[in-house]
Amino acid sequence: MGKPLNIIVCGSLVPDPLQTLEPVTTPQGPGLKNEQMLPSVLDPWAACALYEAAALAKARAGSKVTLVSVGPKAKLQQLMMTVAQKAPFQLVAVNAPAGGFTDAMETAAALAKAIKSTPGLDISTALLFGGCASASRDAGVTLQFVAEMLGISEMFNAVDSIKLEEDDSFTVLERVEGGQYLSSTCKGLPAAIGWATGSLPEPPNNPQTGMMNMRGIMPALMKAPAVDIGTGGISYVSVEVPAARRDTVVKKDMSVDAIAAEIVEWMKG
């Protein structure tokens, strides 16, 4: 069996996708209406990264998964109630705003600093994981910035599969154009991987894992340093929700033949 793995997962919270989002202006720049009250979830692609990390760690005795999160402390604590039950990990938290309008570079700098200042996180042998893009900023740049700031030169993006060998070399499949994958092989660690969906289902809640994790998570949240992350060098001109609502015509009593004919006609038009 290979050496224990040191997997660092960058991921934070985003509003539950079922919520309605309404932009508002705040003294700090654009924000969301009732942002503090909106229920949140672990950023979906970062969540995939966490589950993939947990599976890799499980397969190598002594491995460690560290989730590094930049987000408002109170909301992170709430989120951890469920996330902690998914997989064993230690949390490193930074108390700062997180959202679609905060600056990716400042967020990355806070992540890189937190990683560097956590004892025992040896970057030279690490796998740096995160989502390929967030569901908030959706820029797909944060993990790349963090990798660059940490001096990690091997990086793969929108990965759905990793095959790790005992000598730490690995082969990944990255999503590219036209429903294809690009297969690449890397000789060893460190390396950064921005995950797409991966191949693992969401693990069921395990209260025992949750209780174990929370022993470390609560102190991590207590000592989370506060960092002022703003909109960086961006000057927002406008922020709007373009009208997306259509006047739906509901056709209830048409025969199958008539519907099919209408669809074919529409396709050709």
Partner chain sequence: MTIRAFSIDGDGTHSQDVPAFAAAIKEAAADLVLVPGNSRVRRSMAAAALRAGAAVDTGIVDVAVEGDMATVRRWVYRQRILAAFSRVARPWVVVTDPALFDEICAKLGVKPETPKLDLAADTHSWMNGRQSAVAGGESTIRPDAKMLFVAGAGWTKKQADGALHLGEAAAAITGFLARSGASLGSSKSLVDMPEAAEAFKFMSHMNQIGQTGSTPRHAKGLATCCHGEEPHVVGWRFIGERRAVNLDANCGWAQGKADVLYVADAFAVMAKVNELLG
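Positions refer to the first chain, counted from 1. Under this definition, the rigid core comprises the largest set of C-alpha atoms superposing within 1.5 Å between the forms. It should be emphasised that the depicted structure is a prediction, and the values quoted were computed from it without experimental measurement. What changes on going to the form predicted alone:
- If you fit the rigid core between the two forms, you'll see the Cα of D257 move by 2 angstroms or more.
What would the structure be for the form predicted alone, rather than the form predicted in complex with the partner chain?
There are no partners or other molecules in what follows, just the one chain.
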């Protein structure tokens, strides 16, 4: 039996992908139409990271999972009513914008600062989890920025599996081209793991777990520091949904080669 684990999961809310997302220009910069009214979900890749963290923590007695989230406080509270029922964790919240136009470096700085201020957390023996991508700000670098700011040099991305030994050495499988995996072994912690979809299904809702989590979530939300996260040095002239183009031509008695040649000519035009 290995020693207890400290697993930090970076994950925030994103608009429900089943909703219509229309970018607009606001006085504060680019955003989404009726963004405050859109229902939110936990970012899918971050959710996989949370479930994998909970499974690892369950296998090591005394282990702790900390979810660090950046987002508007009111929307985080709504989201946690559902997420809290999925797995045991402690919440560290940062009250800040969380959208597709926020700067990855500023977001990472807010996350790193929140993690460093967590009482009793030893970064030198921690696992830093997060999604390999994001359904909102898919810069693909946020987790690596956080790891660097925390002094974690071992980074593995697009991971689907981790096998942790009792001496804290571990082996991960990272996705590479051609549907294959790169197997990497690390002698010990700390390390940062950017999860793909992992191997675990979404846990069922557990009201008892939810009630236990909410005892710590509500105070964490109440004391969440406010941070102003902008778009960095990027200036957006305008934002809009790409225009759809459809050219329909009805023809009969054409060969397959002729159809293919006409499609190629249309694409060239």
